[in-house]
Every structure is written in C-alpha cells, then in structure tokens.
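To begin, one chain is listed below as structure tokens, in the form predicted on its own.
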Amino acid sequence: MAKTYRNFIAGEWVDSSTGRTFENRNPADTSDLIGRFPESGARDVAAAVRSARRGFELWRAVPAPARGDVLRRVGDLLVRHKEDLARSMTREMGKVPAETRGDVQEGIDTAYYAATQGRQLFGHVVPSELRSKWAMSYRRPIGVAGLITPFNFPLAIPTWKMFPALVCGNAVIIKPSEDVPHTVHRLVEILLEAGLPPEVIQLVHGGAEAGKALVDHPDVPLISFTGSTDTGSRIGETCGRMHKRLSLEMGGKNAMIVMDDADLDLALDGVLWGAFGTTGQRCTATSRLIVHRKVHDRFVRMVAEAAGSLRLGPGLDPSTDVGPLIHEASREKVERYVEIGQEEGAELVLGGRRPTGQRTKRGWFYRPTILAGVKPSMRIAQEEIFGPVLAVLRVGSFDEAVRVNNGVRYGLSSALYTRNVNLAFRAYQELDNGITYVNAPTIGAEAHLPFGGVKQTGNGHREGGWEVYEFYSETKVGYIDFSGSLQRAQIDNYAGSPT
C-alpha cells in the first residue's frame, strides 16, 4: 500500500486541516503510486506563518557563518545519497537517471556554495562626509520567504531559493509543485538531519488554493516563484499590492542560432540536448532553432534522423534517451500545438504523434517533433510549449538571425554556433536574453552564476549566484558620530574642506 506524507509544520509531521490528499503517480506508468500528500489550505498555512515567525527569530541570530556551517552538513549528506534521490526522481518526474542525478548535483553545489557566502554576506564601509564619522552598511534578512516550486527540477530549483534564503537567516516555508511532492518531503528530512531548527523550515504541500493563501498571507513578506507567466503575472499583482519583495521566474522561448560556418556536428549535440533532454520541459529548453539558409536543407535532415533515433521509455530502463511529460494535460498541450503549427503552414518533418509499444503505454509520452517551414510570427514560434517541440526558422544573415530571436516576449537563454569570434561577441551583446551561450546549448546553467531573463520571463532579479543573496536580504546602513557635536549632513555646512 502507498504511504499517506504529511506536511512539516511547527516542527512536527501533520495532516492537513482540509483533510483531503493528493495522489502523486510515476509519470511514465500511471499504474505506479508513489503516494498520497496533504491537499493544505489557507489554515495550513497560516500555521506555517505562525511558526516560521518564531523560527525566523531564532536563526535570524545565529552568526552567518553558522548558518552557512548548516548548508554544508546538508551538502555532505545530498552526496551521501545522491542515488537513491536521483532514482526516486526519476520514478517521480520521468527524466532519466543521468538528468536526475545532474539535479542532485546542482543541489550539492548551491550548498556548498551557499556555505561559503556565510562568510561573505559583505557590507561596504565608506568615508563620512564629516569627520569623526563612520558610514557603513551590512546585510540582514528580511522574515519569512515563501517558495513556490515547479516540476521539472524537483531538487535542484528548490535548493536554488532556499538555501540562500537560509543563509541570509530567513525562515522558509516551501510549497512544491503537487507533480513533484517526494522530492522536497526526503530534502526537508535531510534539513533537519544536517540541523536545521525545525521551525525554520516548513513544508506545505498541495496546489492553487495553498500557492494563493502563502502569497496572500500579510506576514509572509517575500514571495519566490517559479513557473507559468500567467501564475507570475497574478503573484506579481497580488505582492505589488501588498509591498512584498518578489522573484519571479517564468517562461521561456529559447532559441539556438546556427550560422553557415558552424560545427554542425557539434551543433547537432547541442539542438538534441537542448530540445528533447528534459524531454522539452525546461525553461531554458531550445524551443526554435534559427538556422542559415546555407546549411539550413542539410542541418535539419541531420537533426531529424538522429532525434527518430532516440529512444523513449521509463528513465530507469537503461535504454532509454526520452522520459514522459509529467502528465496528461500536459501532452495534450503539445499535441494542441503541433496541430496549431501545421494549421498555421509549418512542415511537420519528424514525430507529431504519439509513440506505441509496451515501454510507452502507460505513461505520458510523446515523440521528439520537429516542424520547419516555420515563420517567426506563427505561434510556434511565439508561445511556450513546454514539451520536445522544435520549430525550425531560415535565415539569410546573423543580423535577421538576431531580429528573429529577440522577437519574442520571453527572453530568458539563447546560444550561437559559429567559429567566428566577432559574431560570438556581438551576440554576446545583441541577443536580448539573460544567458547566452556560444558553441553550446541552451540549457546548462552554473550554479555560481546568476540565472534568469528579461521581458516576461521574470522581473528583473536572479536566481543562483552571487545576486540571489541579495534578493534575501536587505541593506542596512547605519552612521556613527564620534564628534561629540552635532554635525549636520545635508545642508549647507560641508566640512569636507580644510580649514
């Protein structure tokens, strides 16, 4: 029999008040119950509220470099049992093992990476316009982060907001997607394994009506989000009314730009990796593949024979290269959209359907698709899909080739094949995304480096990286006179002269 989970509240396992459950199945056999969790509402989390409150004013005065101790520990034991996470995720998402265990790494590197930023919380010291005065500010943490997480990175997204949240000296309450619940259950053990005081971690579970009561809640000051723009765009309302600091990281429309001198063969790993790995369901997926009419006839055949190659099945069979869609809706969307795409003239050159036999019959999956003849106003070209769609574009120049990428509302990552170094700096420059790669794929973010986009792909903050940290906490500057009179800054007695 499947195991009922529980929320972490107050330190505690506890069934939600709705008295409602969830069930969480193996996306690529449905047959397959991994469990049933807690389907929390607003009193759920108004209790998280309560005791994140109190679990924020015990951490808020542990030392920084304590805390960062904590996230160590937690590193130490995401290695110890790096396998047995990446196993059960896949069993709980569909990608494959190799995916999953990438996953579990970046969760290792974010924690020991935020460690070390526990003694690097700098402040600045600057000189007084007066003398005998200091002038100086440092970093503190604000109160209780509430993370809202998506499907597609069950352990690495989550560690990516609260582990800089927990080292600045928040307290966290974590909602994860209801796709992906067992992951953030077995990474909340680990906390508290590795030592993290109980109430400063809570784990509510469930789906929009918890999402909405934890970014409703008026003590919940700092909402990070990631997922749908429309979702963002709502969050975003809500927290601008309210005044909360937000982080929004939304979708995507990736594009892969392959000129006439490239690498193709290189550039044909890169569109394979960045289209289907994740089986498409990556914000930083490649979603278009912008190709120089040059080498546009023979780059897309190569594509298209080698993805009909890939292999799609459960990501725990060895053989496989292709996990499923997380669910039934969401096949249904890419199936919606390659339609679109055919009644809007786009070729459909490779897939389209879905896949028979035994390995695929009780999951979610779909077929690696490829449509060319694509236009850049067709809304293949324009809307996410989120699924292993590519849409083919011809251009004649770098210049069309760069119009064409930044002619969408997303702007998130982008990469270039080419072996000329003037175009790799100019699309450096030009491409209007967040990320830029050269002579690699679209996917593929480092964990000590900031990720995140422009446009409606978020609003402005990142995620990872030195920047994030100062998303969770806030500067406060203090003066102090020493003069033993009152100086007066700001008006017109600068003492900044000799006298």
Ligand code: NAD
Given for the second form:
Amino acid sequence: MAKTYRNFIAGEWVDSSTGRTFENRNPADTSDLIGRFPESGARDVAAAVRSARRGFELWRAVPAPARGDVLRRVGDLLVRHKEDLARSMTREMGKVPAETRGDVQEGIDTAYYAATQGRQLFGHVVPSELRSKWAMSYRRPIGVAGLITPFNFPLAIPTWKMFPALVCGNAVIIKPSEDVPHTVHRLVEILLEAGLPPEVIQLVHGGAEAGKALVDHPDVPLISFTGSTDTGSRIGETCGRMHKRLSLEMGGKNAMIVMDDADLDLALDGVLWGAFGTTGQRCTATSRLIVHRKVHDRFVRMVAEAAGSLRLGPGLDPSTDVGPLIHEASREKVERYVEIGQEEGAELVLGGRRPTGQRTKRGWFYRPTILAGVKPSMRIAQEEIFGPVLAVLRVGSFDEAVRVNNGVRYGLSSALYTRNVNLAFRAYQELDNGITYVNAPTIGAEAHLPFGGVKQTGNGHREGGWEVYEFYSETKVGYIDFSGSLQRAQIDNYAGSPT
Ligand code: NAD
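Okay, that one was the form predicted on its own. Can I see the form predicted together with nicotinamide-adenine-dinucleotide too?
Next comes the full complex, and the chain you just saw is listed first.
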C-alpha cells in the first residue's frame, strides 16, 4: 500500500490540519501510486511560521561558516544518495535518469557552493570622510523565507532557494510543487540528517491554497517563487502591497537561431536536446527555432528525421529518450496549442498526436512535434507551451533573427549557432534574454553563475551564483566614530569653503 506522507513543522512530521490529502502518481504509469501527501491550508502555514520564527532566532546566531558546514554535509549526503534520488525522481516526475542525475548534481554543486559562501559573505569597509571614524557594511539575515517551487526540477530548484537562504541565516518554509512532493520530502530528511536544527526548516505540502497562505502571511518577509508567469504575477501583487522582498522566476519562450554558416550537425544535437529534453518542460527549453532561409529546408528535414526517431517511454526503461508530460492537463494544453498553430496556418511537419503502443499507454505521453512556416505574431510563437513542441520560423538575416527573438514578452535564454565570431558577440549583446549561449543549446545553466530572465520572465533578481546571496540578505551599514567629538558629515570638512 502507498505511504501517506506528512508535513514537517516545529520539528515533527505532522498531518495537515485540513485532514485532506492528495495523490502523487507516476506520470509514465498512472496506475503507480507513489504516495499521499497533505493538502495543507492556512492553519498549517501559520504553525510553520510560528516555528520558523523560533528557528530564525536560533539560526541567525550560528556563525555563517558553521551554517556553511551543514550545507557541506548536505552535499556529501546528496552525493551518497545521488542514484536513489535520481531514480525516485524519474518515477515521480518522468524525465529520464540521465536528466534526474543532472538535477541531483545541480543540488550537489549548489550545496558545495553554498558551503564556501558561508566563509565569504563579504561586506565592505570604505574610508569615512571624517577622521577617526570607520564606515562599513555587512550582510545580515532577513527572517523567515517562504519558498514556492515548480515541478520540472524537483530537487535542483528547491536547493537553489533553500541553500543560499540558509547560509545567509534565514529560516525556511518550503511549499514544493504538488506534482513532485516526494523529492522535497527526501531533501528535508537529508537536511535534518546533516544536522540542520529542526525548527530552521519547515515543509508544507499542498497546492495554491498553501502557497497563497504563505505569500499572504505577514511574518514571512521574503518570498522566492519559480513557476508560471500567471501565478507569479498574482504573488507579485500581494508582495507589492505587503512590502515583501520577492524573487520571481517565471515563463520563457526561448529561441535557437541557426545561421547559414552554422555547423548543422552541432545545431541538430543542440535543438534535439533543447526542444525535446525533459519533454520540453524546462523553463529554458527551445520552443522556437529561427533558421536562416539558406539552410532552412535542409535543417528542418534533419531535425524532423532525428526527432521522429526519438523513443518515448517510461524514463526508467534504459531505451527511452523522451518521457511523459507531468499530467493530463499539461498534455491537453499541448494538444490545444498544436491545433491553434495549424488553425493559424503553420504546417505540421512531425508529431501532432499522442503515441500508440504498450510502452506509453498508461502515461501522459505526447509525440515530439514540429510546426514550420510559423510567423512571429502567431500564438505558438508567442506563448509558452511547456511541452515537446518546436515552432520553426524562417528569417533572411541576423538582424531579422534578433528582432524575432526579442519580439516576445519573455526573456530567459537564447542560443545562436554560427562560425562568425562577430555575430557571436553581437548576439551576446543584442539578444534580450538573461542568458545567451553560442554554439550550445538554450539549456545548460551552471550552478555557480547567476540564472534568470528579463521582461516577464522575472523581476530583476537572479538565482544561483553570487547574486542570489544578495537577495537572501540585507545590507547593514555601521559608522563607528572614535574621535571623541561631534563630527558632522557633509558640513565640517566644508566649513568656510566657498562652494
Ligand atoms: P505553477 O505556476 O503552476 O506552480 C508553481 C508553484 O506555485 C507550485 O508549487 C504551485 O502549487 C504554486 N502555486 C499555484 N498557485 C499559487 C498561488 N495562487 N499562490 C502561491 N503559490 C501558488 O508552475 P508549474 O506548472 O509547477 O511550473 C511550470 C512553470 O514554471 C513554467 O511556466 C516554467 O517556465 C516555469 N519555470 C520557470 C523557471 C525559471 O527559472 N524561470 C524554472 C522552472 C520553471
């Protein structure tokens, strides 16, 4: 019988106050029930906040290098459990083990990076304009961090948020995606095993109701959200009204540009991985392929032939290239967009339907799909589909490719394939995204660099790298005057001066 899981609040594993649960099923085989998880509400969130406030008082007093030591032990445990975490993540989320191993590795990299950051949360010491006076700053923790995560990186995205939040000295409440609650359950177990004081971490399962209660709670001054732009916008309204610090990482409509001088075999590997890896369910997935007209027909033929031979199936089957979508609603959304695309005049080159056969009959599978003849104004060229659908647009020049790339409301990642070094640097400068890859696909961020997007993909903050540590800490400035007399800034040095 499938296990019933619990929240982790005030140092204990507890049922939700609502008494309700939801099911977590394998998207490749919906007869496989992974477990039942609590459908939490505002009372559970309130209990989590009360505990996290106590946890914060304790944790903020622990020196940052010692907080970093806990994260180093977390990294060690993730290394030890990498394979079992990857396999259970494939069962829960659907992507193939090569990708779930990568997901765990990103958590490992983030843990070890966080551990070193505990020894380098730099402040500044700068000269004061007055004698016998020091002027300096340091970074202090903020309080209870409310973290809300999506389904597509069940482990990596929670770690991007939790680890820097913890090293900076905050207490954490995490509300993971209701589609992948088991992976974060395991992650919290690992944090506790590594020696994190129990009240510093709270795990509240559930969906929109629990997420909204966390955002609405007045004692959670900091919210970090990754998910869809619609949900992020609603959260942004609340946080604006309540003066909360907020980091948003949202949707994308990422493009790969292939110029006429590109190495087409290299670009082919890139587009297959970018568009159909994770079944297109990456925020950085290649959703648009912008191809120079001189190589357009040839390249589209190459992509269609290769994508047509990708094998769909359960990720745990070693012969599988592409797993399922996360749930039926997601598959229906993909189907709707494929219909809309054809109604708008795009040509279906590949896929456009559910697969048939034994391997896929019990899961939410959809065939890799290519639509060509797409115009920049079409909905399939503008809106995030979040599935294995590639829209192909033909252009006549690099300038036109830049205009098409930039002509959407999102701005997460972009890629350019060319052998022309000038175009490579122009792309880095002119493509309106948070991340540009040259001769590599739109996916592949590394944990020690800032990650995020412009326009409606984000709100100016970044995950990852050094920048995220700014988000989870507040600058405190100190002036220490040891002159023994009143010194007035802006005044004493200028007394008697004509200006
Ligand atoms: P989603 O917006 O449906 O859900 C994300 C999280 O928000 C879940 O935990 C959900 O329970 C919670 N939630 C839902 N309604 C809420 C509310 N009213 N208040 C508070 N929380 C609420 O997104 P998803 O389907 O899980 O993930 C896919 C989306 O995430 C895509 O749009 C993708 O582009 C985006 N994404 C972005 C990045 C990035 O870094 N930019 C990374 C991964 C995914």
